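One chain comes next, on its own, written out as structure tokens in the form predicted on its own.
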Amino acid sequence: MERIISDKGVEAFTANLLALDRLAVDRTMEQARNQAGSLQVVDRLVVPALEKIGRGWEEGTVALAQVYMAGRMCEELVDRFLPPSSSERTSQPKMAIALLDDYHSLGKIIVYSALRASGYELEDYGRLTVPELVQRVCADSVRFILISTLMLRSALQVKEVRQGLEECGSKAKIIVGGAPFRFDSVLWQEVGADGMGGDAAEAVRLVKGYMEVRHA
């Protein structure tokens, strides 16, 4: 298992996303559960292997239908090897993620696949405006909504959907993330947000901090 998800192992499997080669995509998946758990391997492999690709994405070295269709790959991969009804999966409140008043869904579709890589189940609102998004995570009952924004004023909005989940008495988590609040460290505060994910690996982090503050 050592070799399967060492640095290199993942960057094999990286570029094997990249070229969209999805028979050696299948192999490793395979051979590396045959020597640990599902949702072990999708942690330690599929996840590191989306934020390289993310990064190279922000780099300028990989294409953006790269992205999109290695999110895609891995979505594949997470609901054949770990399936939504398997006792591998992380119990959890009911989650959603939302692009919010905005057109850029890159980083969406990153955070999302690796969430559910990492054994998250949750649900794609796509892009909704304020009212939209407040009156679904009222009417699911959702626990915790990661928002995505590129602009500027799509983040300013995130303490609309703040005071408009107080006032349906929604007791939600809000996560965000996205360019406006990476170029201002304070941002997620100034809006209300519980927290934000940098990158995809910070978002699972904050899903899994929270996950475990629930269960203590």
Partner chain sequence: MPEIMPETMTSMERVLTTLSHKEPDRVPLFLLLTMHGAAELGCSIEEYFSKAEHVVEGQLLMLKKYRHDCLFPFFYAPLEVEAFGGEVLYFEDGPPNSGIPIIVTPSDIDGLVAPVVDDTPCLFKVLQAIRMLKQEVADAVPIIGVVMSPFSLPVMQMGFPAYIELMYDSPELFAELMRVNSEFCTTWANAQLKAGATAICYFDPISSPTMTARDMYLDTGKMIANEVISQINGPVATHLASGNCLSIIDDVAETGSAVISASSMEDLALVKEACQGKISILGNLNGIEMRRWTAQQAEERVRQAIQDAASGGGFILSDNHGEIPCQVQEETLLSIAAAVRKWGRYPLAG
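Alt. form predicted together with its partner chain, vs. the form predicted on its own above:
The next block holds one chain only.
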């Protein structure tokens, strides 16, 4: 049998995700699990495929609707063989994602799915105002807070989140994403974020990078 965990396998898996061929995606995943452990499948098949799709979106060859559907499919599949309670899930400090005073949830869902499909567990805070978000992050001792925005006004409010977190003694890392940050490449620094994910795959890479630094 051909090895699924290979460049060619990732290529085929990515193509099936983009074509929304659920049966083929399912079949590939099963075959991959017969050849490798669950975490290896996530690391070497799912994450690279989602990264390719993210790059495709950056380059204009993949549409956002495909990014969304691919992320949801991967999240469902990974959940099936690596449920949230699984001891195999990546051990990590507490992480959460929120929509900051914004009603456009697509970006948040895409990033949430991509992180979960990459083996991370995180809490979805939904839509919150600045004081609500600061209170939740401090109360839950969250170490990584991902903030999604579509509106410029919401993106600018990240500055208040940073200030609020400092006031309550939180050292949480803030990772931002969304259209305003994509259109203004220095905005994330202006509002005091620690990092910016231009797409879901970049958000996953950032989280992974922080985790590796913590474990080094």
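Bear in mind that the values here come from a model prediction, so they are computed numbers and not experimental data. Positions refer to the first chain, counted from 1. Whichever C-alpha set is largest while still superposing within 1.5 Å between the two forms counts as the rigid core.
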query: Leu50 C-alpha moves between the two forms by 2 Å or more, core aligned; finding: yes
query: Flag for Glu202, CA shift 2 Å or larger between the two forms after aligning core; finding: no
